[in-house]
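Consider the single chain below, provided in structure tokens and representing the form predicted alone.
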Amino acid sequence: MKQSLPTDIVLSAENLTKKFGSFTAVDSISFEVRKGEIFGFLGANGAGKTTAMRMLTGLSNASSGKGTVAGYDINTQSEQIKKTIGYMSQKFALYDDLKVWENIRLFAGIYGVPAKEIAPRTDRLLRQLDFEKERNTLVKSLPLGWKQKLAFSVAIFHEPSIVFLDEPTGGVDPAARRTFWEMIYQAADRGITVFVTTHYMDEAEYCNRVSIMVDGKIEALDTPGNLKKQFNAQSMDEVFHQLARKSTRKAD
């Protein structure tokens, strides 16, 4: 059964903690993300953000604390979370040896899109992306920017309430990154919440709110504008580096 929360809260974490033996990777973090929000989840390598995201997406159990994603409890309903959310990572998002349309069909089935809707929605997506001529192209033959556009479209094909993007634009040229962020804004305008990690601090400026983790804790959380005022900084890059200097952990 889904948790009863205010209707505009799509993700909540309360004192969420993950320990590996005596090492505390994520140290009692608490925050909420609302419907249609673009939420930047930042931190240097080793800060704990990947571990936190694994708990929130149902891939890892919390040591203590609690949380909900799309109304489901991360401690007891991880399988429902996996079926409900969208997910895209830099490392794996599509099957290179399948054709474009085959990838769409595969993930549509995984995400539970009704069988009779898959073909017409696939055709519509190919038109929207201007990929009709690439329908039968193997994904490995696509330029990286095109792959990322397709991967994001597949991740939200089932119109999830929230999509997790784990460094989605790594290695993509600036023009392709701008196009990708236009797609993110379009998804948010439809009410899809976007939870994104990125190493590009200019992308942090595009988020509605940003959290920055240092050594397993959330050290800052606010709008980019407010964070720059708080840290007397000209850019999010300056804010990030001011906080990152406090880290005592080694990078992964």
Second form
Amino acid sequence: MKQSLPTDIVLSAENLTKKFGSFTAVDSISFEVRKGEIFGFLGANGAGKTTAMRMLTGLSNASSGKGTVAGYDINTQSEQIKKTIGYMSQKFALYDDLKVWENIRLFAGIYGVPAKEIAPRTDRLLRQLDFEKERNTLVKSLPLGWKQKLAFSVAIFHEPSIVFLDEPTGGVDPAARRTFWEMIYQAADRGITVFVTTHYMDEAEYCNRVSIMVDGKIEALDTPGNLKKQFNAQSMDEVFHQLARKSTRKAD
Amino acid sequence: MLHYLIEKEFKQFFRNTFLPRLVISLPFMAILIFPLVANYDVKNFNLSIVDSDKSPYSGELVRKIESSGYYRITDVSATFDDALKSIERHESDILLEIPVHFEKELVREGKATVLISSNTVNGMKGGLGSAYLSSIVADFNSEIRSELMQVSRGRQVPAIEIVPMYKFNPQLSYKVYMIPAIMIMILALVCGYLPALNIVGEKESGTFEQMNVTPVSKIHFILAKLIPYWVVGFVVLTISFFAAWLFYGFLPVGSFVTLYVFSSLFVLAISGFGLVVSNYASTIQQAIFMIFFFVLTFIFMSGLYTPVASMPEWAQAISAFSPLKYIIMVFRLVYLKGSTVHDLLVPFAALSGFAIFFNSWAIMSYHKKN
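Next, report the structure of the form predicted together with the partner chain; the form predicted alone has already been given.
The complete assembly is shown below, putting the previous chain first.
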């Protein structure tokens, strides 16, 4: 699906703010994400990443500020946004008591993939993932690494313009993480923009650009290479530590 | 889009190892067992007799009591105190003392006294036991009087005898009264509480949030949750009708169409109630306690166990807010009396009101976004 936008900006936020009572979880953040980009959205626990992501995906209303996703306004057009995005949360969210093919069919149907295309595309997907033997397996009996791969494939099955991944590789072993990132690259090559949060700094190095949130604000935003130069650091890990030290919020 | 969601709900329902079996066996179990145990037709009172007279008349009275079928003479004591001890030992529930000179006074003075004393720890049982016993004694009394008077005056005594005619439930069977109510309880469970718990279950597992970032609209999400349970609910209701006929030969005097029409209204109301609960509860534990709280109130205020008319006035006012009250009333009336929709306009209006009220509340309290 090609988006005909005036620019190649798929996602933008302008002074986006979320307050819970007197607590400002997200404090006036502004950034842009371009088409086909892998955008890393980093920050310590409690820095406001998930809250920001919930506003962008239409799960939560912004207290103030503006934003667009795939050309739609997050304040007024969240239902249109939902048709053009994919989402995979840190809490694994396929149906455990449905089989692999049934989960694919359900989400494909929900996103309006034409009925006669679902079956052949499911076959192709299972072949690519080398999952053909697991077609009739209940999702709850799959190993975690496989579940995450499946969840990601389901999240991009309808060819969204942007996919949001909230700590997609939490608790997954290094080998599975690696294959997972290969899948992310393949998706980006197909033109799907990837918006990903993670706690693994080696994964941050794989992103085209990363932003680092500290106490609700974006403190740094650039390519991993430029950030390392700017902070005079050897690795993204060091960059992260330098910034995270400034935090006054207690991590949870 | 809706059919994908409904398909999913049915797959999950039938894949559940527990629910389908429960749904099929519940109406059979409930209709077979509940009416047998939840029964006010008290029988087998244990009776202690203190017969200090030991005359033909006192003997006749005892035989009459025994032959009534309600009493088992478990103790024959010489004194009132001994008989009381047998009540204390839980060997008897009620005692009858026939004083010395019972027969002599009855013949000579035309009246005599007996003492009935009952254990009312269980008030219901004690009350009924002494009431039955009094009526047997009264009956005995009128027989004796007419016999004695005939002897003395040689003519019939004019007497007024009251013969009650019980309409609609001639055997005064509690069972027949209970079964329609039990059917409703099961329907409420399947169509009201199960979908509520199902929705809250999705909240707990995180799939609810996953659904909220998809284009699924809230009306589709809710309908997909309710439609399968509505289908299952009507299957269960039909099984209940069948079980009542199978076990008790119990068929409604009125029409099944009336029952289904009112059931549909009730199902709309109770599933609306379930949705309200699911909107406020974020864990299954919270949902269960919320349902428990309201359902207990609904049931006690519904007239399921005790007639609404016997409640204090303030409680009768509260009972007007129990949807169960109206549907149980309708089921009892249609089953026992054969009422038609025309006779049931008040419950029809009330149930429609509940359906609108709960569903509007559910729609207003449902937030896809916070």
